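Shown here is one chain on its own, the form predicted alone, set out as structure tokens.
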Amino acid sequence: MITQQMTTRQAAMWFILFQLGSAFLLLPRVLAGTAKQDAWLSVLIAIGAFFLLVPLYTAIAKQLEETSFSDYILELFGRIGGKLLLCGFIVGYPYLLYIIVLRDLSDFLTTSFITETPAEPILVLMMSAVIYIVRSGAAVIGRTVEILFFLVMLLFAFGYVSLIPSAEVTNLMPVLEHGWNPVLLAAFTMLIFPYSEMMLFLFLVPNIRQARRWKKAVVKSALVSGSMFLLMTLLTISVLSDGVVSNIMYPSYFAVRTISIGDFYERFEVLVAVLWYITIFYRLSLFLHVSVQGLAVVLGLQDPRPLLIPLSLIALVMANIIWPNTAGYTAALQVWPFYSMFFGIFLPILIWMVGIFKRAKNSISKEN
């Protein structure tokens, strides 16, 4: 299958929408539950910590040269070992996240937005669109992102800037009341979700051609999404207070529902739902794209597109059983950062170190 090229701008926009995705609704609750009113400090620390990981991801991107990330893993760890590692990675990380995000989508829409609609039709409609655009290729995804990105930014501005008149700065006080430990723990959670998931962007290095351009897209996306998370966290807590934010499932959505200016400037929760639906679409697209690309290499397929429908149908079934209820989901959130850290941080370190060793070994062999 011919590699489809994307511009740096298109890649950055896709990465931004990917990062917003699930975190847009869930992150304020997760951060406020740990860091309380200091959650905004956790956002700043997490963004700073992520930029310490960027050189690691960029070093791997440079090692790839013109090789795909999947083929590079096979090159480093051998055909059998590489396929086993790649298969475990794909199933245990991007494909599992694909299933989890599908469940997030159905839970939000059936509990907060369209409560009388069954989950299955919602998931089937979303998956149909995701399958179609992933089948069309990365270049098509990049062009659609350019169209919808500015709509997302406009909806975000309308929704959250409108919260400013209701904000109470006292809800952010006192600063560091509980010390640095909760702030750092919350920052670690945000570093893992969503920022360590950026290692999946390594699968798109061939679509952007150069590691330098890829790094530029990653840095831009982190700065923009981080600024949005910071504004969203500050406004959500200052409007609702940390106690409310940490005890409701979707505080970002609930905060926008409180907007009412002059009895006509209101009902902005619909805009937030549309915004989130768009970002989830691009989040699912990247997960499915990475999953089919990786499994195609494992299975020796030249064209990964035949895997799109089978993988999505399996995900549809798994999404309904991945956790039984909200309590199970909350328990999973406590464990997830440590699970995800292996794939987002430790595995890239391993790949980078093995890559350096292989290059050094090849250089010595050529000299001899």
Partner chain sequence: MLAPILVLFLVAALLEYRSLKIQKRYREIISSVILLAAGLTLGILRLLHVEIPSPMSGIKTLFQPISHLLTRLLYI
Given for the second form:
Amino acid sequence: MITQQMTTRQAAMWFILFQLGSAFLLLPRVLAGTAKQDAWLSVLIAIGAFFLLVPLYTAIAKQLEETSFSDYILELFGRIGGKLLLCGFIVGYPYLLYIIVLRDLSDFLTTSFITETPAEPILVLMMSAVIYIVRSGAAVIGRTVEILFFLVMLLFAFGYVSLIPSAEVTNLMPVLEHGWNPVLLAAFTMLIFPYSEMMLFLFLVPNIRQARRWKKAVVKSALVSGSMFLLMTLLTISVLSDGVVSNIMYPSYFAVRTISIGDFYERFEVLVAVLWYITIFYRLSLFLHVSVQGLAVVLGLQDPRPLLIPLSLIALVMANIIWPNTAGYTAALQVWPFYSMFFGIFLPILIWMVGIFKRAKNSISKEN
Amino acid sequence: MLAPILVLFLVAALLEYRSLKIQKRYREIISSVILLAAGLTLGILRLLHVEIPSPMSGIKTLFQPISHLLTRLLYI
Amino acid sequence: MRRTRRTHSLLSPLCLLICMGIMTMILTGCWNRRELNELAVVLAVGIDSADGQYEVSVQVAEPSQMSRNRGSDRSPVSIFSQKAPTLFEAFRKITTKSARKMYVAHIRLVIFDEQTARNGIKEPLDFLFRDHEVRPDFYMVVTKGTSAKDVVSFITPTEILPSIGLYKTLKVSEKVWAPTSAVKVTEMLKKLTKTGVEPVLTWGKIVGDVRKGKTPENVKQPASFSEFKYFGVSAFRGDRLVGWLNESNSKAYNYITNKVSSTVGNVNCPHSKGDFVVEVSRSKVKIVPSIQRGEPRIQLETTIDANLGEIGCPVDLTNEATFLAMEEAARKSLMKILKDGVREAQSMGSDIFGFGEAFHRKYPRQWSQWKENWNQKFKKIPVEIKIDYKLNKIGKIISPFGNNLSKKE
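Here we have the form predicted alone; I need the corresponding form predicted together with its partner chain.
Below: every chain and molecule of the assembly, starting with the one above.
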């Protein structure tokens, strides 16, 4: 199968929408629950910490050269070991995330808008779009992202810039009331989710060809999405206070509900929901793309496309059972950073080190 | 609601197999069929209201001690 | 780069048409559809306490009466009322009387009666916070003397829909008359979660003949029999009502919490009988907390910009000394208002101004020690008020006309 090409700009836009996806709705509540009114400081620290991770990912990207990530793992760990590792990784990380995000989507829609609709039809509709676009390939995703990106930015501006008049800076004070510890803990949570999921972008290196351009896309996307998070967290906490933000299911959505300027500029929280829907779509497409690519290599297939439909079916059924209720969801969110840390940080470090050993070994054997 | 969806997926997969069979890609067909069977089994189990354990509970039990430890560390 | 084409039949126009047809059917959200003629748009909700239960009265718009060709015999709104242990149950139970299901996204006003407010409003409010249809843009009001059901059944002049009338009254009044202040959901949420500030709710009363106010007779002649009047704010402790603030004290509340956009106040003339009126155009109060000998103190730094609006005493405004004397009199009068307001709130033991929050922001460590019984401390906190009052403009005429009338003959 020929790998399709994406330009750096398209990749950056995809990455931005990807990061905005789930974090947009969940992050303010999680951060404000831990760091209270200093949640915006956690955002800043998380962005800074992420830039420490970028060299690690870039190094791996450089090691990849022309091979895809999954082939590279097979190279490093041998055929059987590599296949096992890859299979465990795919099922445990991107595929699990695909299921979780699907569940998130249906939860949000059934909580806020269409309460009587069962989750399955909502998911089937979304998944058919995702399957189609992943089937069409990365170039198509890149092209659609270019169109929808500006729509998303516009909706974001409309929704959040209009919150500025109702923001009260006093809600952000006292700064650092409980010290740095909660801020650091929240920053750590944010670093893991969504930032360490950028590790999955390594799967897209062949689509962007050069590691240098990949790095540019990743850095640009982190900066843009980081500043959007910062703005959103700042505004949400200053409009509602931290006590309210940690108690509302979807605070950024609720904050937009309170906008009312001049009696006509009001009630467009639905636009924010559209924004979120679009970003979820790109998140799902990345997860599915990565999952089928990886699993195709594990099973030795040339073409990953036949796997799309069965995997989506399994995901659909799993999405309903992944946690029984909202309380299970909060509990899962508590342990998620530590689980995700394995795949997002430890695994890349492992791969990078093994890559260096292998390269050293290869150059020694070449000299011999 | 789940039943028509299962049928839908089955039909879509069968349409796919038509083109694959023409290209004689048996490996793809076999792996896809296995996964499809897994998906259909899960779906049927859900239709019969059998309780399927969720992977998240496994992850939770594995990682809860670490999470407790680290949160306590960072709070001191 | 070539994409391998799959079977040709999928892309045939017929298939596309079928797909589009299916999608149009799906994308309209039919599962959760609610046709307009199944909805009863709720405009106002009144919550009374009755025998340990809540009696919920809703004011629902009659769509047929809103159109141009309407028969003038039917009222533009209907009232449904139902008793139930909780709010959600009451709403659903109302369908036993109403032809349609209540649609609560357009609530403009929620009215509590005194008993419910004293028992605590967080239970009824939980439904209004939690339900996904309810938007956080309605006002909340407490009534004194009458039940909330009476207020909801009330007919107001000017607006066809009474609750819109009440809503607009509150909105306009808040901007031009200091004692009234409108409380929205986000404010209530914030104050319920913060420990350093207590919530307030606007309070009002039906003035006049309550029984006649509920009939169309109320608006059939120019002078209506009764009207709903907003008096000021009522102080809460937590979610329970503890006291009513009269006009002057509510004014003090709104000044200190910087909610005054413009207002009018009358001042006794300095050297003669009669009053003059100042119109405040800009007002800013800063709450400055400080700690002296381990005890909290508050200083209120006030900056006021005002104009002379109406003069009822014979003064000569070309004389600067008179002008300054009037400014001083206005300053003293405002000082008295603020002092009385603070004292009243202190006697109620409810920190409605947010002094606690000011300490929370500036002295977080001491605040964590004090916050347990802050209301007790609040009662004794010494408050010092500094006012920087500036009278600017005097309007179109300078000295009042007719000053020299008594001098003639």
